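Here we start with a single chain on its own, the form predicted on its own, put down as structure tokens.
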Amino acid sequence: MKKIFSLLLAVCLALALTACGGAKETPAPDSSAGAATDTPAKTYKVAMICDSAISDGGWGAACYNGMVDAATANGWETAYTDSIDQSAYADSMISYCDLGYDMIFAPGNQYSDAVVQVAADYPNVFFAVLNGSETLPTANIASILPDAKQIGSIAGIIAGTMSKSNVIGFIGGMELDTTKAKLANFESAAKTINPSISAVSAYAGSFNDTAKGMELAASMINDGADVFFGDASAVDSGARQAIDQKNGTGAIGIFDIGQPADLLGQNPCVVCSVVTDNAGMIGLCMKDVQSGTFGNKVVYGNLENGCVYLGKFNDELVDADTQTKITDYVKALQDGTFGK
């Protein structure tokens, strides 16, 4: 039934948008012209279901922006809808699967069973997953996986090099694999460069409450707590604002770790990010599509295929031989000699 109902809004949508476009008059066919004519390339289109805003300065606006960039760069048309809830994911793809989309980006490992659920109802749309599991692709469902342990331990690099009262804290929207993988390495790396580090951290049950990052952010600047890193789109701005607010107009001294876009300068406590080509990986996916190759693999992005890489430092915050061992630190985390 909803996919009926999904249809026959498509169906009344196009046949708005036609009323609107006014009568158009056909020319008489060129008679002087030969039979054949050349058949339009055509224009492929991509849609994205986001459960958080794409204007919230995190995980919703870097996968809006990435999914842009990619289509801009492969002459894609594209679509959204975001802040929805849970129960609306499915019939979101739904509406998208109807009106005549060929792919749906779907930006996290939570929007995996309503994928799946839809894919199977419609065999000649594609699905690309961001975080998605590698047991997840079939036919019609590609999974996009940044490396988790590699962002954590970049993360965790820059933690453990800036801190100054041996406390770092990471906040995580949901306890997703991914998500507990980056906080592993977080600590794990940031414990390689000074072993004296402990790290606090907490799950906000959700990627949208900003309150509840700015209350978990406080109470972990409480503990002690003077670098931050978070996975939790809208919650990590909670948290930055919670961070500027702690640091007031004096010296900053409690720092934040951006992710997965670079967000150097979008609040003072930023020191640097972890950046993931969203791009680079969606784009993968669109070529797929287009040269029928898409489906039954996993599209991953590290560091050695540059889809994973450390942003642009806050020079005012950290200084050149500081960025000049967080840079050495990564390049040796790339090569695989970190911490050996």
The other form holds:
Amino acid sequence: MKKIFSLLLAVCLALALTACGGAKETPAPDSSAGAATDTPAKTYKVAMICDSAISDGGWGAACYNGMVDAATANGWETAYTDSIDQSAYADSMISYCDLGYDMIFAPGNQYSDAVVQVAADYPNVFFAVLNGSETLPTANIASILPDAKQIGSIAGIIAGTMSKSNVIGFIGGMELDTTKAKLANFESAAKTINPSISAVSAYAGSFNDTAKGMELAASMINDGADVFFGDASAVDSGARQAIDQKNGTGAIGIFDIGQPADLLGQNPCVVCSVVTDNAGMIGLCMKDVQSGTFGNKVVYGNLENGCVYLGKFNDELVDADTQTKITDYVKALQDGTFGK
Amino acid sequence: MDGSTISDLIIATVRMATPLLIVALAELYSERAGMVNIGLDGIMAFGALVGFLVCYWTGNPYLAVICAAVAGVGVNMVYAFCTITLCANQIVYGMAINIFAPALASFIYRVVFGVSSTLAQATLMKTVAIPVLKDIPLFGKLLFDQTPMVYLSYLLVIITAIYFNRTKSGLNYKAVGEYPKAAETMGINVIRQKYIACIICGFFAGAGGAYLTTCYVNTYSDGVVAGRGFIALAAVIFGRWTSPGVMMACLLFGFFDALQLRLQIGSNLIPYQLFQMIPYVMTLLALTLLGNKISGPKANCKPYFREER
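Switching from the form predicted on its own: structure of the form predicted in complex with its partner chain?
Okay, now the whole complex, with that chain kicking things off.
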């Protein structure tokens, strides 16, 4: 028995060795080709960590797509680790730093502490924190800051114009600063348009618990809410499912506003989206890394530079007049004349 | 609170309690044979994925639940082999399942759907109304117009209660969890009984996970189970290892969870974290008040060495 076992082990070892040998051979022609053409141009690499899944049809998806699009445009390589717990934030980033990645993309304010910790140990790796605070940037950390107030206001404009019941709903994941800003402006913008509107809000306490999103939305619908906006990744998909179920097969009377990607068409209830162009902002960071000007700054994303904008309308649910109305309000918001 | 709010609360309670109930019953069958399985959360996650995939491909939620249940058995057999045959620590292997199974589920999901970030949606199980009962005024439509999974889980509560208290085979089953050596001397095959317990546990835990993705939400995302396996574990202790008790525990938790969501929506001034604590605080409170007079199966969590004296 023992003999068979050792024989098996030997075979495994031999196989492993040949496999290693095989792997080593492949990159060889590449490097020689590179040397021959005298272009030692470095391929930059960016890695992303994420606490929700990149396939959540919401936040994670939009951030991942943003990174990939920016990387394609700038000729970078990408990698990601998703669905990780808070305890693994720092470890995952350290692994990427050790693997020689040039930039780490952390899509959320919740990673700030871990980024600060890791960035101090790896001064040659650059860290871009989406929604990072304005005080966060150091020599190798930059904040990417889509204007949460504008995003909330745009959603509020849509909700204020669309709501017939005068009750609008907001579902948050965690009580982050950006989420709070979105909620506050969502409510105030809607009230500016229609003073009799009231907003109901709740937090799921998670970005993954789809079922909880469903429950929250269902009970808000019961309270009369007819336009929804959310800031909670997969929880939002649950909310949209509840809305679709409530709408049934008849006329669609309860609406949802998508973010941060253009979610038009994903669910029948999506009337419009508030789009954040993550790719544009990450692209700016990548260019900074390449030109050596990274760090000590906040890359803003707002209506003015086109990194935040109104998505496409669902033409069946929003008539042309309403569309113009909303577009005009958003223009006023950009000019700073909204509500004045 | 008007009528529609109350009926809404009741239906949400049933909806939120059902996955807990199915999985808590799975754990009940496991612990009655002395097998503490804290890997429920992991088995659920795997069941949720398999259920979703089968439903997505075939469009048949019933087949999906069965496949998920079988997959749950498969995962639980790892635990069973290590703890029954190899006599390893049950808590350690349960934890291992909790880490291993969701990761495997996440991996398979990624392999199937690639890194494409579009949201895959599958069909949901249709509700089946029970003819006469659904016409009961007020709550008839709510309680008797549910998916078959809901009826089955409550039927299972009754069957389980009868099985463990009124049948010879049920008493033999319980003997394995109480005093396996005595059971063995009476001719009960303890090892086989423990494996059967693990098969039942894996089956229902997998089905409970699939409930989430075939009857509840129509998408799969990592973390969809959201700790429900652990709540189910607590429900078994809370419910004193009896199926009616377990059912009450699950309904109580479901009720307070549904209630906290509604209270949260109603008030803006109180921090939402306070509301989110309610179901857990109530569970703790109930556990404290009920005391620990009736403890669980005596040989619970202990490995069984057949030849040891």
